[in-house]
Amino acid sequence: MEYLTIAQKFREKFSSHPRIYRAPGRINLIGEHTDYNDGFVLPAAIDKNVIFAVAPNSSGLYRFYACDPDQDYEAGVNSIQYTRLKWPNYLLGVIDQLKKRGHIIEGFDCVFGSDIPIGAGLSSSAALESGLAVALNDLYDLREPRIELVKLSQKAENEFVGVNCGIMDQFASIFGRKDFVFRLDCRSLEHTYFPLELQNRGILLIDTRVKHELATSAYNTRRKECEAGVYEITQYYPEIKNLRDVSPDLMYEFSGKMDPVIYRRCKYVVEENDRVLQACEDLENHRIEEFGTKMYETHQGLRYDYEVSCPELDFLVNLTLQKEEVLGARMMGGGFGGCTINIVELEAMHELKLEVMGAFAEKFGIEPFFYPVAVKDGVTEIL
């Protein structure tokens, strides 16, 4: 959504000048579900934003309007409380959180507008809390560091959303830097940033359009069996803490000692965990293909060991496997639905999506979406 028609409509609403931020949405090139395991994930900010235009007001109130789905919402000052149209939950959590550490947030008007799809998991949410956090920040002269503002996001999420999310997705709206992914030690927070030199290629990320009901209650569950994973590994090492603790050849040990479930599940984490530190040391020396390869090792560790792949998912991977156009490509997020991360050549990226959307449509009797993403900067004032 362009930010002119943003602050346009929130000159409409509230009769004052604004300032303006974008606060982008994210993926993840490598390092699925090692984030909970205390692990290394390799995340970037995209071109698909939510645009805020902020301004205090006199009003004793919070008053937001979303330009989809329409809806304004108010709150006094001193009166915020969890609200079943959900989504100023985010934007609450955010205010809630600042209050905790003892800033006063005066009233203030908001009007915000996106174009992260929803449910493509790119993270609108967390745009919506990392966004008005630096805006906030910026517009009471706070002076928190950026680091917290991404804790503080995270927490709003946590504790008011109610939604027991990693700090990946905060961490990548406000740290992100255009055409750099970056590896986040999901342990201590250090991050570095690595250059994705993709030249004459472009990320598509392809959307299955379905969400199966197994999401959440999988996501539990293996995390349940890490942690029972992790414990066995203690009772013959005391001083592993996590799955980031383990090494592939440790992990090999206990090929015969545990549960064989488990064991491909812990097999996976430190599979993966190893490959994103292998990953960035193929983009610091611009070997972009192996970093492709790695991709489909990636897919393979989720849909086999971690089993938390669906059919939509597999058949778009394994289209591409042999089309050299295509570079890597591997389920993206939590599984059982989402999208595919692609890295693909851009002069063959059209005749790609008409291939896969007749493809996938008689298979599955749907049409995917696709959505050509650039890796841009986190969080920025923008007018």
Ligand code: GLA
The other form holds:
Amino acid sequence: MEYLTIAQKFREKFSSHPRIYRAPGRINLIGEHTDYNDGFVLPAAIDKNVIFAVAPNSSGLYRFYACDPDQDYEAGVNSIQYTRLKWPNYLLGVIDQLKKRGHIIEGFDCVFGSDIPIGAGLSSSAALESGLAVALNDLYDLREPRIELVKLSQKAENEFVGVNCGIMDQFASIFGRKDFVFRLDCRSLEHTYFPLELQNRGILLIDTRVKHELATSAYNTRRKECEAGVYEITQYYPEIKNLRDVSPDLMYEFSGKMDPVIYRRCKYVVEENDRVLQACEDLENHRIEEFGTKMYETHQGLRYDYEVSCPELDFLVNLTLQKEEVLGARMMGGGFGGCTINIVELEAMHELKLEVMGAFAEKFGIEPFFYPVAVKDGVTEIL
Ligand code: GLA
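Now the other one: the form predicted together with alpha-D-galactopyranose, given that the block above is the form predicted on its own.
Below is the whole assembly, all chains and molecules, this chain first.
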């Protein structure tokens, strides 16, 4: 969405002079369902954004306007509470967290618009949280370090919205860097940037347009299954704190000794953590084909062991398997729908889209959406 349109809308509604921020969605190259297991991920911020216009007011109210779906929401500064309208909760959750840290947040006006598709696994909600957190930090000179803004944005989602997500999405939205992916250690929060050198290739997201209702409850179940596995392991290895501490060899010792479902869940996470570290070595050593192969391995793990894929995602990944022009593909994000991420030769992208469009429509009776994405900086003030 054009930031000038948002600024214009703001002036029409509130007739004051706003500051303008851009908060991006994210992709994740590899490292899925590892963040809440204290593991590693390899995300990046992208060129799809929520644009915010924000300015203080003296009305004692937080006044929000969402350009799409053309909705207003307001709350008194001393009476914010969870609302049935979904989107305000992400914003109110951030205010709630800032207040819990002892900050005084006076009334303000906020207009926002977004071109991050909702429910497609590109973290539109994290962008809402991170963008407002950075904007309010500036507006009220709160002097919270950026890392704290990441943590409180995640907490807003956990505590106010009620989704038990890990830290990856908010981290990527704030710490993303143009043309770099970064390996994030979700335990220490140490992060290392790697130039994303795909040579003549680009990143293409293919959106199944499937949004499964069960995604949130299944997500929470997976978290519990991982915890159950860790509990079993600690009976033999009390020093283990989390799946992050388990090597693949140690994991394999538990084959046949654990509930088979719990075992598969844990095995996937342990192998995926290992894969992220190896994939980063591939990137450093320009072994880009090996990197692509690992993306396919991740998909197999998510499909058969972690069981968070769906027929539409599997179909899209399988379609690319034999294609030389596709370096790697896998489902991305929480699962049960949303997008696949594909690394595709730029020259072949158009052809691929046509072919996928036809095959997918024939099989599922609906055309997928395509988003070619570029890697950009995290939350930025643009005006
Ligand atoms: C969602 C969550 C993230 C992460 C991914 C799976 O996007 O918000 O924290 O757990 O799923 O990797």
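What you are looking at is a predicted structure, and each value in this text was computed from that prediction instead of being measured. For the two forms, the rigid core is made up of the largest set of C-alpha atoms that agree within 1.5 Å on superposition. Residue numbers count along the first chain shown, from 1.
Trainee: Tell me, please, whether between the two forms the C-alpha of residue 281 is shifted by 2 Å or more, with the rigid core used for superposition.
Mentor: It does not, since the residue 281 C-alpha is displaced less than 2 Å between the two forms after the core fit.
Trainee: For residue 261, decide whether the Cα shift between the two forms is 2 Å or greater, given a superposition on the rigid core.
Mentor: Yes, because once the rigid core is superposed, the C-alpha of residue 261 moves 2 Å or more between the two forms.
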